[in-house]
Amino acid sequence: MTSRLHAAGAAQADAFAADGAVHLRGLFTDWIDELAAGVAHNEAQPSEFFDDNGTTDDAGRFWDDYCNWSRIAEFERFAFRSGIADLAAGLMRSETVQLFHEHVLVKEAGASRQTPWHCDAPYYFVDCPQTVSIWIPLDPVPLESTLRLIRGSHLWEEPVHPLDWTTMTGFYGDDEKTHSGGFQPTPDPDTQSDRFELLEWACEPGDAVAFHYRTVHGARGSSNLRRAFSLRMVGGDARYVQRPGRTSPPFTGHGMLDGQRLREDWFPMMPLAGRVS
């Protein structure tokens, strides 16, 4: 399969590292049956992630599932054939590319559960500046379903409190209202528009949404079926960051220390066409 994609450009760069966020149309439509076979691949063979987010009783479920891509030969496929690390690296302005995990999330047609307002970073168990997430929707997304995020939310001092997306309490076992732990509190940009800009674009099937690990994100639910395809990926500065408490993903067992690079073996370089300037 021939991609046609290219290392993103400057001015996506720059707008990456101001905005938090860009939309980036086209890139990946020769993928789109590729990657759709594979989320039918993962619901049939789901894994221990498999999480239905509490949506048993909706119209629609809205489900996600991780960490599958070596089991999933469509997504390892993507992942190192697709040429996605080369606009990985251009938006990062980094030398290397680093993979951290893919996530598929679906919300069926009528799934009224909404995506909570989050960031990743304090879900994960590394932080840097060289972060993002290619989000990749695999059928037509409308304004009202798409993904939302917060304009130059990545910048803010302090990350915004996890959440348990099922339970919607402290993700870690606090309260945002009592125990901060370095974290802010959740914002309502629905209920405070004066405060926050935000970015929400309507998408056709191989469309790309890359964001930052610290950009605060949400989604509405979806009259139509929403199935999405996201590769979260590192650059050369990311390090390993003692949480808490278990991260998501887990990856336990893993025998890193505060400071230390992911380990290459259970999170791959990933081939570039060339060096990134």
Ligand SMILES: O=C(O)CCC(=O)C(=O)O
The other form holds:
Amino acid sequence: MTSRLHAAGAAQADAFAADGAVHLRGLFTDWIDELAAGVAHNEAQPSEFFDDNGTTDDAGRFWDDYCNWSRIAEFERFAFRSGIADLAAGLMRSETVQLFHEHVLVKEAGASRQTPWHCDAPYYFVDCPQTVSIWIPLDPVPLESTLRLIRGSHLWEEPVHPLDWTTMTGFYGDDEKTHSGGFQPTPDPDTQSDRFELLEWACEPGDAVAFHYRTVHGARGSSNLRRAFSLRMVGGDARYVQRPGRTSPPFTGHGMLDGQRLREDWFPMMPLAGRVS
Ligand SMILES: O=C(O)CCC(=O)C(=O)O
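Moving on from the form predicted alone, kindly provide the form predicted together with the named molecule as a structure.
Starting with the chain above, the whole complex follows.
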């Protein structure tokens, strides 16, 4: 498969900076078969991080897994040969792009389990203005089961307090109401629709929704199979942050300290083919 360059244009980078998310149509349609093979491989050989999010007795599971790119060749090829790093560089307006990890999220047909409203940054041990996750659906996604993002939430002063997706209790082992400062409670855009503007796009396979690690997002259940591959990258200003509790992914034994760059032997720099916009 040939490599394609996907440098983001200035208008897309402006929209990403202002809204915290953009929808990009048809960028990765050539890679659907490859990514779908990778997801099948992932399901057949799950990692220690595989999680069905408590949906074992459901009509359809909502399962996810991550940090498998170095053992699943399809994911590694996509990360390093699809041109996605150039897209990320353009959106973040960064001269460099570093791979944080990939994340597979599958809602089987009939999965009623919602993706809880959350923002990713507090689960991670990295934070910075230059962050992007690029969520790529491998199946058609109608509006009712697509990713839903709160416009501009990446600019909120306090990120949303992280919750454990299975127990819906504080992810750091704390309580949402009593947690120490620096976080705000999880919003509910469905009951507070006058306070939030949502970005939601029906998607075709190979579209991409790029969003900032601080953008608050969630999704409903899905009546159809909805496989998604999310690649998470950071730009040149990314720094390790010590969180008040565990992180996801855990990445134990890394030895990094507050304010350090992410170690490149674990989080590789991604070669860029194109000019940063
Ligand atoms: O696919 C979903 O339902 C959620 C995706 C998500 O939370 C993410 O990629 O960070």
